[in-house]
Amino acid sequence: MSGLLDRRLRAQAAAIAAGEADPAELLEATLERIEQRNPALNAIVATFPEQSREMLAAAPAGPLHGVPIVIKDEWPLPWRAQRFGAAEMLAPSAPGESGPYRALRDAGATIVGVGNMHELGAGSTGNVSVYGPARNPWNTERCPGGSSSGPAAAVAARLVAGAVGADGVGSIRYPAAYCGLTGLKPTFGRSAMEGHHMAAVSTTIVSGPLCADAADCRLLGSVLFGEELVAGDLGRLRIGVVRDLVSEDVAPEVRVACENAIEALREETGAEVREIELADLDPAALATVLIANTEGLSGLSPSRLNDLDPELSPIGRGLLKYRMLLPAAASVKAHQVRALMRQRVAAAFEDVDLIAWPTVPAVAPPLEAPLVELPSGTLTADQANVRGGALANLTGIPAVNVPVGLSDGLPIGLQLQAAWGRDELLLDAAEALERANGRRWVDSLPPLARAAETTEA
């Protein structure tokens, strides 16, 4: 059964559907693997074998029948409230049937565990959580990315073949890049969001899949979207590249890997690469952060802030108090920037089909000091990462991270972005890029998984 555990999400689903694998045995093997590998990662913060077995026993014959899945600690389950990686949530939390839970249940999947996440979803590194930091399976002293840190680390370490994350300001794409996965941030409003504590107010957050490759993301994404993400004919792609900090103020090895990947995609598809202008990316990133913070203000008050759980990290406490200091004028300006950037992005997609740039400007930084060295100097990972991750959340367009290389044994990711509703095009392009590089990067295993395979064998 360990061999099936290491196979892709779609291969697990196909083997079960064909009667070649027993889903009950797969579930027990998955729980055993989590017990063996997770202590080194802290990727999964809760398992519930009895509820998982009950879910499997009642599972319909859907596209993910019997396949184990991890879900981020951002979504409630009928038997467990979300904790958001924090000692305390400002919004009420209670067990319940979230949209992603229902989508997985109706597809026949088995939720096998809850993935760790960056505290309050407020970081791109995953190094702060009430459960302790999640760790990167490529190097357990490095950040796995955030805020969907546990789901990404779990898939990369082959604890499961697929996981559900959430992306409010890059929170699927950052950990996908750091952990060497394919991670899709859907078009805003297209994927399941019911039951999220900010579903009624957030204009940036989406649920989305984290998997080893694009075909698995297509399968899991179809479940979360409630519609099949059909593969299409790419035709003659027009790929837009932006000569700005987002593509130039990056570590040299990241820049080279991403430029090589764009060239490989061009050759594979007969695409045309065009340089495009996309001004004001820095103000756009700031606007995204302002909007994401102000949309969570409804549960705040001075007295509430003075009574915060002492286990909440100093950074988390400071960020919550910072929100109360944001002037209303800043929020108004942020929405004006959003309107401007939507116009600019729409104009750009009249000339190109995809926009490509590095997902993050440097490989995963150390957990103890999440700093990155760039041509411009030393920055915090959060400062640097938001440059490339924010635009998709601000405007609502879809984006995907695709693994394109390694540096010092750590993954490098290329981000592809497309116009609203063209999520399928992103997956088509990601699959073309996988073909172009012989699937070298999506089939790579981190040392922790390779070492564990040898031990288990």
Contents of the next structure:
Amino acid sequence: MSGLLDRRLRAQAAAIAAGEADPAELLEATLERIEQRNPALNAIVATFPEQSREMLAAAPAGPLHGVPIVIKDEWPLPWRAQRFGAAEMLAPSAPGESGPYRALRDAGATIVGVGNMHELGAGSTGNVSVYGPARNPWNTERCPGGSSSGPAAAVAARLVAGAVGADGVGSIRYPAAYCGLTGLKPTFGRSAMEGHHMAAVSTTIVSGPLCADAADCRLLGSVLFGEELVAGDLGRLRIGVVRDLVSEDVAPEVRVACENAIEALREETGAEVREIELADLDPAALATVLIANTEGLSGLSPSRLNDLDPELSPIGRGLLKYRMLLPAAASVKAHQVRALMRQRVAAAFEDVDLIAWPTVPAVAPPLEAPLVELPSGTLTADQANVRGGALANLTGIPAVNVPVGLSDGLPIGLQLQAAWGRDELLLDAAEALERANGRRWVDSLPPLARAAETTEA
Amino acid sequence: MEVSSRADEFIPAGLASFGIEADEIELAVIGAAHGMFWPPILELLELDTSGAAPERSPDLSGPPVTT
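Got the form predicted alone; could you also share the form predicted together with the partner chain?
Next comes the full complex, this chain leading.
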């Protein structure tokens, strides 16, 4: 059964559908693997074997029948309230059925665990959580990325083959990049979001898949979208590149890997690479952060802030209080910037099919000090990462991280962005890039999984 | 005046105006956040967005609707 655990999501689903694998055995083997590997990672913060077995027993025939999946601590389950990675989440939280839960259940999947996440979804590193930090399987002293830290670490360490994350300001793509995974941030509104505690107010958050490769993201994404993400013909692809901080103020090894990947994609598909103008990306990133933060203000009041759970991290408490000091004029301006950038992005996609730049400007930083060294100097990982991650959330367009290299044993990711509704194109392009690289990066295993494979064999 | 010295007044005054209490660690976090966010917020406020046609309740699942 160990072999099936290490296979792709689609291979697990196909083996079960063909009667070649027993889903009950796969579930038990997955739970056993979580028990073995998770203590080094803290990727999964809750398992519930009884409910998982009940879910499997009642599972309908579907595209994920019997396949174990992890879901981020951002949605409730019928038997467990979400905690949002925090001692106190400042929003109603109770057990229940969320959109992603229903989508997984109706597809026949088995939810085997809840993935850790950065406290309150407020960080790109995953080093702060009420459960303690999740760890990167490529180097357990490094950040796994956030806020979908646990789902990413779980898939990278092959605890499961697929996980559901959420992306409000890059929160699927950052951990995908740090952990060497393919992670899709869907077009806004296209994937299941019901039951999220901010579903009614958020204009940035979407659910999305984290998997080893694009074909698995297509399968899990189709379930979350409620429609098949059909593979298509890339045709004569036009790839847009931007000469700006987002692509130039990056660590040299990241820049080289991403430029090589764009060239490989060009060669593989016969694409044309064009330089495009996309001004004001820095203000756009700030606007995204302001919008995401002010949308979360509805649960805040001075009295509430004076009565925060002491187990909430000092960083979390301080940032929540600082939100109250953000000027309303900046929030209004942020929405004007959103309108401006949506128009610019729409204009850009008249000339190109994809916009490509590094997902994050440096490899995963240390858990203890999540700082990154860039040509411009030392920045916090959050400051640096938001430059490349925010635009898709601000404008609503889809984006995907594709693994394109390793540096010092840590993954490098290229981000591809497409026009609204062209999520399928992103997956087609990601698959083309995998082919161009001979699947070298999507098939790489982190040391933790490699060592465990040997031990378990 | 430097941002840091303005923050010395802005942060405690702002919190006090809301009646929000903060301990030393929280104040340090808020100070760091303010130092990081405030200069770009001031730049953002000066950004010329007059070229952007406003979108009322934009549908973020699609491109902007031009009228």
